[in-house]
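Only one chain is included here, represented as structure tokens and corresponding to the form predicted on its own.
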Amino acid sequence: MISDGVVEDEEKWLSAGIAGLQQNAFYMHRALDSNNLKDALKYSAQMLSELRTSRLSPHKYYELYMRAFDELRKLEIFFKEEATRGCSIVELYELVQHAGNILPRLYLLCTAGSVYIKSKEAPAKDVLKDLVEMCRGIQHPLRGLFLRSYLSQVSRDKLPDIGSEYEGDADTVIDAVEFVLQNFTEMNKLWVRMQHQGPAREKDKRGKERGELRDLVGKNLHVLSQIEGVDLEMYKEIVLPRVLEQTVNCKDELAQYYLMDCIIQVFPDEYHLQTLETLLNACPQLQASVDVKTVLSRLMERLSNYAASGPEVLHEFFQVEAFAKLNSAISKVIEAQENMPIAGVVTLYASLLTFTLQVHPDRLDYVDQILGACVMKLSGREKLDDSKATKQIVALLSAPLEKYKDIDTALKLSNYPRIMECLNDGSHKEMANVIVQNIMKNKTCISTAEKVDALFELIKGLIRDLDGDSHDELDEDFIEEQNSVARLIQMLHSDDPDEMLKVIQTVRKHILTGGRKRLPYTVPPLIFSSLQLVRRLERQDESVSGDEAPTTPKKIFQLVTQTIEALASIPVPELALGLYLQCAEAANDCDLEPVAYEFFTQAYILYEEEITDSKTQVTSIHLIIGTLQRMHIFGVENRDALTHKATGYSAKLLKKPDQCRAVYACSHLFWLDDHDSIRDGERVLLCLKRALRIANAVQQMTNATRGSSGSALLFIEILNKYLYFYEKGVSQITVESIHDLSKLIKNEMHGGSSPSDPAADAFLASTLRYIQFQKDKGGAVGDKYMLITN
């Protein structure tokens, strides 16, 4: 780490170097608005002797070099001026060498070559050789760097390149590549020496330092790329092959990743293509710690997005057989580097697999390959905990699904489930889930039990606790997990009954084993689609409707039953009440008597037996009502006693006001509109009768508690029920019966003891706003609410 001190020191250099830089440029400038050249060239040595100084850090030396660069852009302009005045460019290339240091000669000399080159004096390719080698007389590392960087700047818009006013019959292209790769070379050399002067406990600060210094490096092979001249041909034959020896012969972790990672990305992806097994043969001969993964992938990830810019380049990857030479590389790359991380391993193969998706969809066999050899790595190995190993995993699991949004062909691959089986516990889960919301997302339909089998032996992780890892508490992830594995189950649907029960069957075999805290989650969803089922049976012809049919509605509603057992385990005692009453109703639709009466037999033993919960029981008994209400299959002695269980169990709730509304509901079960049979009107009267002496009870025990009379909410729900059956038709709701409980309810929220309650006062209000209206619709209906006075 570099001290406090010498960052002052460093900062004092600067600084005198930057005063010791404009005090010499401003006497230059004295001298070129005096067309000294003399002068000129004596301070503009002066002003670049300042960059000779060691002192400085690359990133201070680089704001010294600016300076000196801005400087040199004036008096390059000057010596334009000079040869337009008549001054002899060549005299002046000669005169620029006699300055008495060579590093100063050196930016006079480049500048002044600039100048000589765009005079076309002499052939540019002359001019740039001669250039070139004289810089090697700067051999310090960081000052020939930044010299040799000048000069590529000053002369890269003076290359003899096709269709630049520099080509000429002596000046060709082959010129202008030969330069830039002599300097690119260079300056490799002194950019890769620089990591071996010093002490060795400086060398992390100087691998920062030549990190700071790699874009000087890179620049050259960026120029390369922008030259018209480089086509496919000489790309392959002279650039390349020059670049590679460079980056494989300079044996530095540092250089060789940035420089193929330079070629990588700023020539055309068509030559990488072309030049595939060239670039790939050079990745086992780097150095065992160069991130070549990183490399390759980069590599894939580009000649992927060129593979999907159209499908008119896709036959150059057939030609060149790209996924051979590309695998091959890969394998050759693992096995050179032993000590190669797995996740680095996976990372190669997930980024193959994205090329291989992209180039050749219709492949599955190459799909399969690529995970097969990445089973081959992970095989042997303890479940990863490596999260940088399992994030890749999870995105080569993921490639398939996103690809083709289509879980049926990830199931065709016979090592899909193989790599999953690597994952630890929470990484399997993480992919089980991502497998779930791709299918939801894509609205994939799986039709066959065999597919479903493969499916959920994927999902797992979701459907059971994996290695007995067992929690009991619920977190909101856990219960979104759960959720989805619902929504899947909803999904599943088959055309074919037979093959549509076969699904249920694996669906059940599996969600069994989820344990405890799955089962309220994942068991609904499965009764509603057996249900589903039976429904579409329900027009079956007699005929395949016994027994010997492979699918009827007596076999499903047994399989039902089975299912919803398994919740006594738990206990969900409202939930497997709920789905007994919903599979009652399915067995009134099916006019299967004795069924519906066993979920209801099945219902009233838990209401009675588990369920325990005042606030349960009311919900409970109110869910047996309105099911109860619903079936017509009943004959009247099953009717009569599952009618008799529910008013008793309403009479026997804990709360008398409880009582009372579950006791004027259970008067919907004697009278139905649409069923001539079930009309009683005296059992409907008796349980209003019986509401309201209840009512009464809640009043008086109100009295003897408070001192004062409750509220008459109870008896305005009453008078709605009196209506109701009276409009309906119930000889036995008269008109005097319900003047008289309207009296009722006038005494009692007049009555000097009644507190106001504006919930009962609103209520009455829209009673009568109800009545008023019937009266004014005329009719039948409006007759009869005529003899109704307020």
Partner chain sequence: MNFIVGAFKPACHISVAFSDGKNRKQIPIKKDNGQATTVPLFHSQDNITGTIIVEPVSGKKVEHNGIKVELLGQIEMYFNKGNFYDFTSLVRELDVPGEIYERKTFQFEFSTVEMPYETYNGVNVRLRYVLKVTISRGYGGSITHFQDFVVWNYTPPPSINNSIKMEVGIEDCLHIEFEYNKSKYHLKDVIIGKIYFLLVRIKIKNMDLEIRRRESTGSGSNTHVETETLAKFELMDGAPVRGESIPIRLFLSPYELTPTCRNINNKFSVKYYLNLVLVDEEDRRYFKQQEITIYRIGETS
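Give me the form predicted in complex with its partner chain now, not the form predicted on its own.
The text that comes after this line covers the one chain and nothing more.
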């Protein structure tokens, strides 16, 4: 409420100030119109007296100032005209100094001074020097800042710069520089002083107000950067040392930070590069509370961009040993600012790293050196929990990855893993993720076991729980991460099978530590990777094989078996079952019957002991049947044993329709086109008949429970199997049996008691269409179909 009052009062004061200003401006205009210099001076001084107020905040004061500024432009034009009318400009310059109040006097003096310089009746440097000296009379920070800002404004285009019309004899640019530097110095002093005047409780408010004024001070640096005559030499010898001297000596946090940033932003990159040492030496001298890290980061960012602008500038960097200087400056700053948060330290190193990667992409030792320095700083502490710091570390570690697009390089950096050690679990994981993503993005291929080992050590956050904090919920992120790891495993490849085996062994070693949560994600890719190797060996034929070869399919299968067994501890039997079957198939391709048999046995055991859910049973049994059908290496006995079991399982499914479908699927186990040894029509028929029986049973059950017969879908499916085998030439499948079946289906469908089932209708229709199609096609098959009547 108090502050409300202040704001209200301020508004009131501002409008009163504006009113006073306008009134006097009006009289001033009248005097200007009638060429009355004396009155013009009198009223302009009165007008400017409004600026003497102490009641306005910088923001409001600025508003008032701008109005006065506009009026002074008119006065300046009048002064110019007066000069052309024969009024001596020197006299005018004296006349304005008769004003009794200093603030109006100095505004008028600056205005007259501007005209004075323009008239060239005196060297610009003398007038400027006088003006900047006289302005010392305003010691009030706010009023002084605005006055000097006015001086800077009116003198900007009148500096005796090289090539300027105000350039006097030789070396006048130094006068221009001196002038701006002096004005800058004084303004900065005033600005800093502002912080220390007034009651302590308004300190924050003052800090804020000063923030609003900073550009008035910074403008001077901008002017300096615009002076043509400020070449590298002058910048190095005069401008920078003076600006830095002021910056360092003012001992003000806000000013130091702002000015350093200003220096970095307004002057050209090559100047920074050539004066790097001077600039950097100032950093440790700044107040401890100054955010030096941001300053340095910005500098390095600028230099990095500069380096990126073209290869031709790079030699400049080498010439001045930019890296060494920056590196030592950073260590000094860190040393000097004991309380710098670790996040700041890391930020600094991250910026330096970015810089190094840009400028010295070939100097991996520099990169490692930076990381090493970072490790030094981080070690001996608790693991970092500061989110800012960890974020910065992630950025630090990501930079080389992004630059080299190659994890190989990172793996070469000895300090890289040591920094990762410092991360807390969460960010460690995050970083690991970044690494994995990077590999994926760049399709980096990691081909030696050694590197794989290093890599997995690096990303261990993803591979295993780092400390006992295993929480059981499987959130999306976790799944995402594990999928990434799975993809990563797929990316590991070596053309040398022996090495590849080592890779696989290494991966296995790591992922087995992953715990029950991760294994379902990580084991499958490993298995597939292994099986891929097996197939590769197989393709390479046996020319090099022999028992001495270190890598044999057998060996791999042993490894794989052990790996899958690891899944046993987790209730994911269907996954393990699938993997066993995959292995069996691979073994089949390698002609390793015992191995394949063993895999099947394992799969069956799992089916029997672990898979209890009826739905899973259905999918699993179909998987088994499908795989088994493709196996051709089994001898009769083994095959019988397996098929027998499979049909057995099928008949024991819980739901009748499932039973039916599994049983008719089993029929395929007895008839393989490519293998004469497996053509047992009898048993095919047996299976199909059994399926029919079950289908009948289903109908009866439906009748019994619902009062109507169920769909004929199962029958139609069986009919399709009949047709399939008929077509294959299974002699036991006769035309009659097909006829019987189709009659049965028609009865079922038109029996009246059954509800119509569009799916069944459509299926039947397409089945009939198929028969017709085969008939029309003619040939041997067509002839066969001709026997079937509808």
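Positions refer to the first chain, counted from 1. The shown structure was predicted, so the numbers you read here are calculated from the model rather than taken from an experiment.
Hinge residue among 76, 658, 297, 506 (rigid parts rotating between these two forms): Considering the domain motion between these two forms, the hinge residue is 297.
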